[in-house]
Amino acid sequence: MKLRFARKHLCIPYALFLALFVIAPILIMLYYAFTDSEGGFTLMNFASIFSDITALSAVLSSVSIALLTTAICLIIGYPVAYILARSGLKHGKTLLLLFITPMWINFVMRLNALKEFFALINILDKSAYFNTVIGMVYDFLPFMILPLYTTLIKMDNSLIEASQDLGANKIKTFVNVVIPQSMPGVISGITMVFMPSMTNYVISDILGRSHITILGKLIENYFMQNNWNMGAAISMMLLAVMFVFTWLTGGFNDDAANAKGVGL
C-alpha cells in the first residue's frame, strides 16, 4: 500500500506547534487579564496600570529607556550599516561579521563582562539609569544594524548616480534618495529595538543593580506574587502596543518582514 501525502499535510506539525505554544498561551493570558482573583470579568487590571504608582513609574521608565536606547542605536547603527553596505560585498560581509560575533556569546556572560568593566572604571554604582541604557545599546545595536544593512545593500545604486548626474551633492543625495529608500530597514530596526528594550529586565537587574524597574521586571514581580491577573494585563497591553506599532509602520508587508527575518 502506497502512502500519499498532500502538501497541506506538511503544515500539520507547524499548526500543532502554533496552537500549543502560541495560541493557547495567549488565550490563557487573555483569560487572566480580563478576570479578577475570583474569576469574574473585570477591566480593573488595565485601569490599575495607570492608577498604581509602581506600575505607572515602571511604564514611564520603560518608555524613556526604550526611546533613548532606540535613538542611540539608530544614530550609531545607520552610519555603520551605510558604511558596511558601501564597502563592497566581500569587505562589507567581513565587517558585518565583527558586529555579529558578540551575539554568539551567551547573553548573561556578555552582561557580566560589561558589569565587570563598569566596576573597573568605577561607574557601576554611579547611575543605574545610564548603565541600563548602555547595556541596552550594547545588546540591541546589532538588531538595528542588520535590517538597515539588509535594506541598504539592496538599494539600486543607479538612483544615487542619477541624483548626482542631475546636480545633487552628496548631502542632498543622501537625504532625498538614500534615507527614503532605507526606511523599511529603519522601521524594522526601531521595532526590533524599542519593544525588547521595554521588557529586558535582565539588563537593568545586572547593570542597574535592580534600582530600576521596567515593565518586564514588573510582570515578573506580579507573577512571583501569584498576581497573574495584573501580570497578564501588562503583557497583553505590550502585545497590543507591538501589534499596533507594527501595523501602523507597515511592518506586516513583505519588505519589512524580510528585513526582520534577517535580523532574527
Second form
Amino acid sequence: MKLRFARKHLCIPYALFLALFVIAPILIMLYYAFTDSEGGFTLMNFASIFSDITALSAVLSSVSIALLTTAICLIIGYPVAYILARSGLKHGKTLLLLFITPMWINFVMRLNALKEFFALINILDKSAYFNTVIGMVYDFLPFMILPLYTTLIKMDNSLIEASQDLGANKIKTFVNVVIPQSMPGVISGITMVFMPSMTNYVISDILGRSHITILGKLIENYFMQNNWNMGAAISMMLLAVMFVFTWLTGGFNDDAANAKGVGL
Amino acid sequence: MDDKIIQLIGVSREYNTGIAVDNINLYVKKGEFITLLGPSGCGKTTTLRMIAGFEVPSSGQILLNGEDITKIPPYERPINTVFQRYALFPHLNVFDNIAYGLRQKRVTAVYENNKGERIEKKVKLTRKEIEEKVSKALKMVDLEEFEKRNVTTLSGGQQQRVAIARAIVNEPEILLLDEPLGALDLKMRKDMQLELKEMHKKLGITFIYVTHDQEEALTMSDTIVVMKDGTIQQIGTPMSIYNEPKNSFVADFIGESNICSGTIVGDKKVKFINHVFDCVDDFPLNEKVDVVVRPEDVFLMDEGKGQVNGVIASSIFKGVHYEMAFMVGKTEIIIQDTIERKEGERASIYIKPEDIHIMAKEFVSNRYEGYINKRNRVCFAEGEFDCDVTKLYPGSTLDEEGYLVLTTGEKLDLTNTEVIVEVGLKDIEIIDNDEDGDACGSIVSIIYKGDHYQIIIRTDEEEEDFVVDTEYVWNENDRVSVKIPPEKIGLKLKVAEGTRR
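Compare with the form predicted on its own: the form predicted together with its partner chain:
Below: every chain and molecule of the assembly, starting with the one above.
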C-alpha cells in the first residue's frame, strides 16, 4: 500500500505527546489514588482527606486565599481593563504593555524582590496569609486584565449608545449593558486567576515563609514523604473540583472558549 | 408659536482628519418626515448623531422646541434612535430589549397623603404599564408572538422591527433613523419603507431619516436635505428636488438625468446640442450653463418632426420602459420611453420648455493660490508644475541664470513670489500612474455631462480640487495624478510685484 500524507497526520506528534505526558500520568495518578501502599484497591485515601486536620485546613486556606485573590484581582483589574479598552486613551496599547511586561520577568525573581520589599517595610513577619494574597494578586493580575481587556475592546460601541439613547445614564448603562456584555471576559479572568492561586505554593513558600500550607504544598509534602497514594488522591480531587468549576462557569461552551482563546 | 421642533444653527463638526459637517443651518417642523440624503462621507450621519447627542458640535447650536440642547447628554433628550446595525442588546430577549427604555423612565405621579396634601413624586412605570406598552409596540411591528425570543436568533428584518419597536415604545418627540434599511434585501426594504411611512402617519412624531438611497428618500420623505462634503446642497420637497435640482451634483445624485453644457442665447432661450430651445428660467445673456433634462421628459419622434435629429445608439429593456441612448453628434441623451426604437434608427427628440432645467455652471475654471519656487516652477495643490513665468510680466524674458528680465531691463528673482493660478477644465490631463504626473490625488466625484465626464480629483493633504472635463471614464476612488501643459497654466501676481534684486 502506498503511504499517503493527509492533513490529519499533522497531529501525530501532538497525539504522541498527549498520550505520553498527559494521559499516561493521569492514569498512573488514578492508580495511586485508588490503591494503598501495598497496591490493593481502597477509598481510604479520599476518606482521610476529610478526616485529617492538616489536609482540611490546607483545603480551607487554599480556597479562601484563592477566593480573596480572585476578588481583589477583579476589583483592581476591571477598572484598569475598562479604562484601557474604552476611554480612547492615545497610548492605551502602551499602557496595557506596562501591565503585561512583569509577566516576562522570571517569576521566582519577582517574588524574591517582593519578599525583600516586604522585609524593607517590615511586614514580612506580620501575616503569612496576607503576604501570600498580595503576592498572588501581584502575580496573577495580568491574567485578569488581559481577558477583560479583550472582551471590552471587542464590545460594540453602538450598544452603549443605544442604552444612553434609551434614557440610561452612564452608571446604569455600565450596570445594564457593559457588565453583562463583559461576562465572558470576567469568567475567563476568574478561571485563569482562581485555579493557579489554589495550588501555587511557591508564592506561599517564599512570601508566607512556609507558615502557610495550601493544597499544592500539601501534595508536595506527601510526595516528599513517599506517600504517593495520598498525594495522588488530593491531586485527583483538585482536578475534579476544577473540572466542575469550569463546567459551571460555562468554560466548555464555544462562546466562552473563544473569549478565553483570545485572552490567551 | 412656530412649529420648528429642532433647529440647527451654524453647526459644524471637525475631527482631526477634517471637517465632517461644515456650518449647516437647518430646521425640522413638528411631525415632519425629513430625510438627510447624500453619498457616504457627506456628513449626514454625523448630523444625525449630533441631534441624538452622541457627538457634540465643534461650533453652533442645536435647539429643541426653542431650547438649547447642544450639550445635553443623549439620555436626557426626548429623542430615540434606530441604529444602522440595530444595536439590540444580545443578552436580553425581545421583551426586555423593548422594555429597556421604559424601565429607565420616571413619570410624575400625584399622591394625596393622609393630611390631604398633594405630593408630586417621580415613580417608575409599573410592571403592568410596561407590559401593555411593549405588547402595543410589538403589535405595531407585527411581532406579537416574539416576546420571549432571543434577539440573536431573529432574522435581519425581525431584528429591524425590534429595533424600531424599542425606539417608538418610549413615545419620543423625534425618531432618528440611521440607514435602518441598509442591511435588508430589496423586497423587504420596499415593504419596510411603506410600513415606516404608515407608522409615521399613525404616530404623528417627527422622523429624521438618513440614507444614501435617493429612491428611498423620494418615496418616504416630506422634505429632503441633500448633502455633500458636509454642506447642504438643497432642501425641498421630493418633487422640487427632483424637478428643480439646484446644481449638477443634486441632479446627478437624484435619479437619472442628462446634463449638457449650454449657452444662454436670448431671453429664456438656451442653446445646447446645437439647437436653440425655449426654456422657462431667466439667466443673463451669453452665460455658460448646465442644462438638466430627465430621461422621461424627452419625447422621441420620427426624424424631422422634433427639435433635434439624431440616431438611436442603444436600447435596453428595463421592465416598464426602454432606456435608449440617443446620439446628437458626440453628445448622448438618455431617453426613457415605453415604445422602443431600434438601434441605428434615425429619429428626433422634443423637450418641453418647462422640462429644461438650467443651472449656473459650478466650475468654469480651476483657481489656486500658489508660489514660484527656485527652479521657476509653480507650486500649488501639493504639486510642482512647469510653467511660463514670463506671463507674469508682459514682454519679459528669462536669462540664463533664471532671472526674469523685464522690458525695462530690470532683473527679478521670482523665488517665493505668490501667484494666482488658473487652469481650464479641459487643460488638465489625468494619468493612471500616481507618480508620473505633477500632483496626485483621488477621484471623489464623476458626473456625466452628455459628451464628457466632469471629474473632481482631490489631493490628500490640503484637499485641493482639480476639476477636469474629459472624454474618458475613470472610477471613483481611483488614485491618479495630473499633468498640465505649461502653456495652459494661467499665472497672475497675487501681490503687485516679486522680490526685487
